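Take a look at this one chain, the form predicted alone, written out in structure tokens.
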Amino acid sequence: MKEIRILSPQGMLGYGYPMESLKNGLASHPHAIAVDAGSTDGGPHRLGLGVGGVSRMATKKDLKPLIIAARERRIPLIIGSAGGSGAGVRVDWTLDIVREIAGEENLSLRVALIYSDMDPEWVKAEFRRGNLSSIGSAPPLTEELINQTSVIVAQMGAEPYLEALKQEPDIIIGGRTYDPVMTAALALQNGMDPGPAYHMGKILECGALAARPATAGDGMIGILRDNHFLVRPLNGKRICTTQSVAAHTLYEKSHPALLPGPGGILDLTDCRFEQVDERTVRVTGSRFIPEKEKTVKLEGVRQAGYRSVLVAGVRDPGFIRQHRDLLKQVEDEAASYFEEVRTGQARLHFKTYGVDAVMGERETETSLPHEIGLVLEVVAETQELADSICAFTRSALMHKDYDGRVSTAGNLALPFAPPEFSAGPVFTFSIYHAVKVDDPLSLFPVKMVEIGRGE
């Protein structure tokens, strides 16, 4: 094939998209519909709890028109990082929604399932062989950390998608996946240059975020040719510019020109962005450098305790002027009452919105506002302990005396009753490491399922 057209309906399955945009995209006669369904952006809790970032209702609402459109046109619908985290339970969760839609629409579908869950014993064995290395700022790994890890997934590259495409499925539901793969897979199957294919996937996986006005709740069409690709938003009210597409090329990257991923590095040093018409940008010069030693990224999480949260407001200017000292004094009071706070088994985190809650010590704006929003997070070994420490701290802060205090009532405005929220289990990434592998395909089993009529 000399040209492959990929329709990306949105930046995340469940975020919504205009039906008119989908109609416009289908008019371009795409060869596949590709959509991302997960991310680690929301932190480790989705993987730990087996939940997603969007509801079942939203996922089904977005998925149904895509399934119908792909089935009518006999093109594959490719879904990556299913259900938020890409864990096996979320692949099955997505399959359950597909089954429901197939039943409602009287459809017969061939579905390829690709699982990315890793056996902890295999991970330990590879660790002992010295085959694991930290990614970025991830701390060194130990066997104890692996033993504490409750769920591990590996981020797959193109290999399992190419294997699935050989079996001509109507839908591919993939586990944890490198974002550009869903777009690039069909092009790679047809022998096209992986540089432009992966770069186009990098742009399309976020929907219309590379357009202006930018949004993940709308889509783009990508047109891949021998030595370049074109990107254009599906919505006539949006445009792609050289600046918007180039800017999105820098999105979620640790290096401006190099983007490492499964199988190699996308080198964008020589990229050029050209305005073809008012709404379309052509990209040339993308180059893919295969890695000499095959590696796969592992993501694993462990439970770090339970969380309780307090939300409050403060408007007294005297309190606001002294708030740093007052919060430290109250934290010391909690430490004097709870041994777990003194020993570090329980942790308190204050955020003062309106002062420095976002930037912390890096904040350069020194003026104080007339009011601040106060958020207290407590993390402890049990939910009961977290709730107890949070309630104690709220009470101490509510009635804390300070220089210039006039009232004898509370210092805090509490918008909710009860003022504390039991937020449940807290997870942290315990594994964020690359593992050397001989055959990446061996890690990701592909399972074909026939669903619909006669099932």
Second form
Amino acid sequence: MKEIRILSPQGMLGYGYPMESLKNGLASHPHAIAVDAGSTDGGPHRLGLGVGGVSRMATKKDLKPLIIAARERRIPLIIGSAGGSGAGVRVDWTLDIVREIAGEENLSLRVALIYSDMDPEWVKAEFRRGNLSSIGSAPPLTEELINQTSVIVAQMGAEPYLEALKQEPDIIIGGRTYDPVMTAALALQNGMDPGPAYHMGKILECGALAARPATAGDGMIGILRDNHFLVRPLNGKRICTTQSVAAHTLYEKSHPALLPGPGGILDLTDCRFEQVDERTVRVTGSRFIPEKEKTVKLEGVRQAGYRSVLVAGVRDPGFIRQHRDLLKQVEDEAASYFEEVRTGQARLHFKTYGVDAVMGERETETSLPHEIGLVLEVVAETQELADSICAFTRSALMHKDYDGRVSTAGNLALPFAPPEFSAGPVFTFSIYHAVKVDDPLSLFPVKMVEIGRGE
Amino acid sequence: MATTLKDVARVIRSKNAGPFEITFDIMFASEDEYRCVKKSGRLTRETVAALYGVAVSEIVAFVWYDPALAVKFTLTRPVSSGNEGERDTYGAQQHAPLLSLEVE
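Please show me the structure of the same protein in the form predicted in complex with its partner chain, now that we have looked at it in the form predicted alone.
Okay, now the whole complex, with that chain kicking things off.
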């Protein structure tokens, strides 16, 4: 019986994990350590600005013990969606940290880098050929939108990882990657069934989020066999239950049982989740249905402008009763003062905390609170214009007269001086589309680098 | 007193499913509770659409998943994740109206 054991130390590189958990996991003799380092969840700015969701310091702190453990045992450390977005600059950022650690620990390492950046001209050409289609509820694409898009990555499947593994690297730093691949790659290389392999990857990629108590700051071990897999938390204080693992199967997916990914669909319709012991769950029945036409997912962002933010409190019951009308009136004042607001080139967004800031039009609660936290977001073509509109609107709000007003000195409690924040560029997801490809491997260049002694 | 979803479900949560959709998971601790709510007719595409004030067509999936004793539904997002006008970048706090949904 074949068996592949994969250690997932945490849900996201940089979130931290207990050293004791890593030690427990290593005692199970894993064949690889696999860790996810990115997601689109944090927002489009990561891709747009080339930043991540965790600090360099936290990434280094988490990476160091993983590199040492993997090197000692001669097992690969597989990092996917490097640096938060998987963009090339973030692959290089991760490599830089690895170099620093190699230097400090006097290690020589073979590192495979896999890039996932896509040339906008290539995307445009594929769009013209009719090879792109929206994923889920993403709006249709236009050539203008592609022109406005500043960064595009493609989400790779297993192929580039299998290519990298052939060269027996100590570490793989992958660009944007379908989350389950880091865990599944070694199993696929060994010819195992992709159904359970990808499903195990789906569970492990969030670390101990599929355990109870749940956290992304701790890990799990996955044991893949011919027709099933087992998952168990590394930390003795946590357990996996049939429900915690089943629940995680549903996590962040549109449909519970049909999970599309590069190369095919993971069909979990007939899955069974069984408790093996107090802390371990066995999963059977995961199937992978390869798609006839190969596609990869493209993720791209465009800059929508610059943002300025005002935070203010309102405590006067008279203002609170009339706040909807008053905010509308003040927005109209901004529109009559700024042409860009009139034309829609600049936009104001009020969020009224205590009333409906979290859910907006989908809010069902209609009662009014005793105080409102007011956030004004202004987006305009330049930072200066966004800041100007925000400041104008703040002073208009502060001194806005209304029926029954008694607090004639001012309507806002401003917690910060200066009251507005220049929040910088705003990005929006402009491409979230599948593109047909004949040879997915050709899109993702694999580059080997030797670092450490003798460099 | 009427039984609400909060009384019978163990997990009621929302989260992004990609930047253009928010998905909702409701999970039950026992098969009895799961079957009971599934049969009640109180938790359907239509009741969820009414609860969130959206058209039924904005519910891109509504699926009962027996292996997890769970029901999942997915709504389109009012704005894409992290875009200007965003209220909940991760979509993690859109579940609250479900808590008080009467299920029997």
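Keep in mind the model is a prediction, meaning the values are calculated, not measured. Superpose the two forms; the largest set of C-alphas matching within 1.5 Å is the rigid core. Residue numbers count along the first chain shown, from 1.
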item: C-alpha of Asp41 off by 2 Å or more between these two forms on rigid core; value: no
item: Cα displacement of Asp401 between these two forms, core-superposed (Å); value: 2.4
